[in-house]
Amino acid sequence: MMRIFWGPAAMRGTLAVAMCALIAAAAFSVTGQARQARTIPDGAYTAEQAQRGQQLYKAQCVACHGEKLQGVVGPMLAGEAFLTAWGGRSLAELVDKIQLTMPLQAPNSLTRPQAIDLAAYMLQATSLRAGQDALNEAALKQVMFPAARPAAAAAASSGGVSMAPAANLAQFMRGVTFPNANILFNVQVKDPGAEKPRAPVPFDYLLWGYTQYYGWQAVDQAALALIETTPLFMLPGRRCENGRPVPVNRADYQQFAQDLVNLAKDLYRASQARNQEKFAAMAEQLNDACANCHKVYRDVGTAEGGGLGTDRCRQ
């Protein structure tokens, strides 16, 4: 038998035509998950999983999100913005956010067939056709929303770094602004100047943070984030936590986030002083900033917020 000796040439030939062979692979494998997926105007539920989920909604849902599906404390659950909020998305998503967070007062209540039957009345609503097959478990991961459009989506972009809203206002404000503003209010309370506290036992990182970025450098950085971070109120495209999208285009609304900005570089240069009694008596301008806000466009009783009331994200 004849012995074969792999040269370097012939090595390379063969490793060339093994990488083709993976490439080829793999594109038919993207392909075929491609042809796949479904987006929803291809028929992804049934009329009578429809049905099913209307009632349900009328007993389960409706004191949140509207007779119309609307959005009232809650966002709207039909029409463009619902398509915008879930755009590119599987519909898996969203029968995991209704299984395991609603109704807000009893969540993880109902069952996965129960979140699918209230997914295809969205569905419905929304006017995208039924189908002959019905929606079900295998099916969700391969059913996507359409894409946003770009328009509607009105994402910018910095340095190939998506600057798409990914929270709704109320989320972002929990998330970023609150947690700030919080730091900035407790100088009334509490000298930044103090001993640096220690980490607690057992441990907890939420706590262990306060013990490595603490006193006045924590006010600086708090100062420092609603600087950086209140222009993103106005990020195109982003909405209000009942859907509908944030009034940016309105005088009296870039007003207010402007005045945040202002006060906040204000308050960043008081904590240059570390003067505890001079920095705390300007948290009251804080909290009118924020009321200020509040009074005319902040949602009442909003559905994480708990409690119903006054719908004020309409302007």
The other form holds:
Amino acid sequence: MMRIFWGPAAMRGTLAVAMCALIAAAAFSVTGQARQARTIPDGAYTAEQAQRGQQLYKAQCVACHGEKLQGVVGPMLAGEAFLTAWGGRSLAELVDKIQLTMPLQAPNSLTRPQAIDLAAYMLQATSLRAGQDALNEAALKQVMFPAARPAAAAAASSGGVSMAPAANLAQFMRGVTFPNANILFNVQVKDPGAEKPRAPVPFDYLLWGYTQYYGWQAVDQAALALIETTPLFMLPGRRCENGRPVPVNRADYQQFAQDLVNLAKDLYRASQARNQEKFAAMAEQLNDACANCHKVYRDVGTAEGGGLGTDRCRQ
Ligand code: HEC
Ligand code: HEC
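Same protein, different condition: the form predicted on its own was shown, now please give the form predicted together with heme C (HEC).
Then the entire complex follows, led off by the chain already shown.
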């Protein structure tokens, strides 16, 4: 005789079945969508479009993206690595990215047809053949880059929430690491125990924000933020600004990230003592923790524009 247990295990079983059904439904809708959209076919653009795109590219893009579109300061714009990076997104998204944000120093200066010509040139450089029909607005939304690495994307999820990287490493550092580190560095020039900051006139959200969470509480939080976000330096699939994968497999890179986590833990403990002098001395070590990694992986090579960092993220 079969016995039925309505214990937690059975509940889990039921849940698992429900989850499977959900996943199946999701898979179905994805396939449903895929049926309308096409992956990039040969003949998606005309030779004239690609040629116009090439001229524009040589005039406005080559310095940062390279003679062979291989990536210099900015990422590669052709080939396998480019296809992988754009996997699952539409050509419309690529054209938007070009038109709205490139060239970096003059965003929004290209017309829509120019941005489309540039995309056509990139497809040509990726060995897709030209055809009779011009790439146009209607086709852009229909054509998708082939979905890449579904297994890797699934692996980087927690409780069904995707943890796939959205930023390149430089964007992540500028958006997350840099502002938090600056709160810690600021203890060297300003006592967090001093009076409450005053609301700014004229109004400014950033300055006002520091009147809400200020003093040692803000220092605690910045140290905690570094402890929690530094492991994201290791997130699989993230690229550097020049398109190279973040060197997560390099032992020294791993060590530099670990050193920063350890130091941020020490800084958090130091913050609890509410002693400016002691904390300020420790913040000096933070400078080294950032610089040790930057010396090897960031400030290497020179750009044609005279800046540093063309050889960033070498493996
Ligand atoms: C001054 C340097 C510079 C110039 C000039 C420049 N880019 Fe970029 N480009 C970058 C950087 C840096 C990134 C990475 C940051 C980002 O995605 O915004 C990038 C990203 C891109 C991306 C996204 C690639 C990806 O895989 O995410 C595209 C597409 C692109 N550029 C196209 C162009 C085109 C087309 C031109 C010429 C019209 C151009 N860029 C000119 C620096 C530049
Ligand atoms: C484990 C290595 C590592 C550590 C530790 C590290 N960084 Fe970085 N950082 C990099 C690399 C590599 C880049 C270049 C990324 C790219 O080009 O996409 C970078 C880029 C940056 C940038 C952007 C520079 C630009 O291009 O404008 C800033 C800002 C930054 N880091 C701040 C910090 C601060 C502050 C710390 C310490 C609290 C820190 N980083 C710790 C590796 C590291």
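Just so you know, these numbers come straight off a predicted model, no measurement behind them. Positions refer to the first chain, counted from 1. Under this definition, the rigid core comprises the largest set of C-alpha atoms superposing within 1.5 Å between the forms.
K.L.:
2 Å or more on the CA of Pro245 between these two forms, with the rigid core superposed, yes or no?
P.N.:
After core superposition, the C-alpha of Pro245 moves less than 2 Å between these two forms.
K.L.:
Spell out whether the Cα of Tyr213 moves at least 2 Å between these two forms when the two forms are superposed on their rigid core.
P.N.:
No, shifts by less than 2 Å.
K.L.:
Does Pro200 show a Cα shift reaching 2 Å between these two forms after rigid-core superposition?
P.N.:
It does shift by 2 Å or more.
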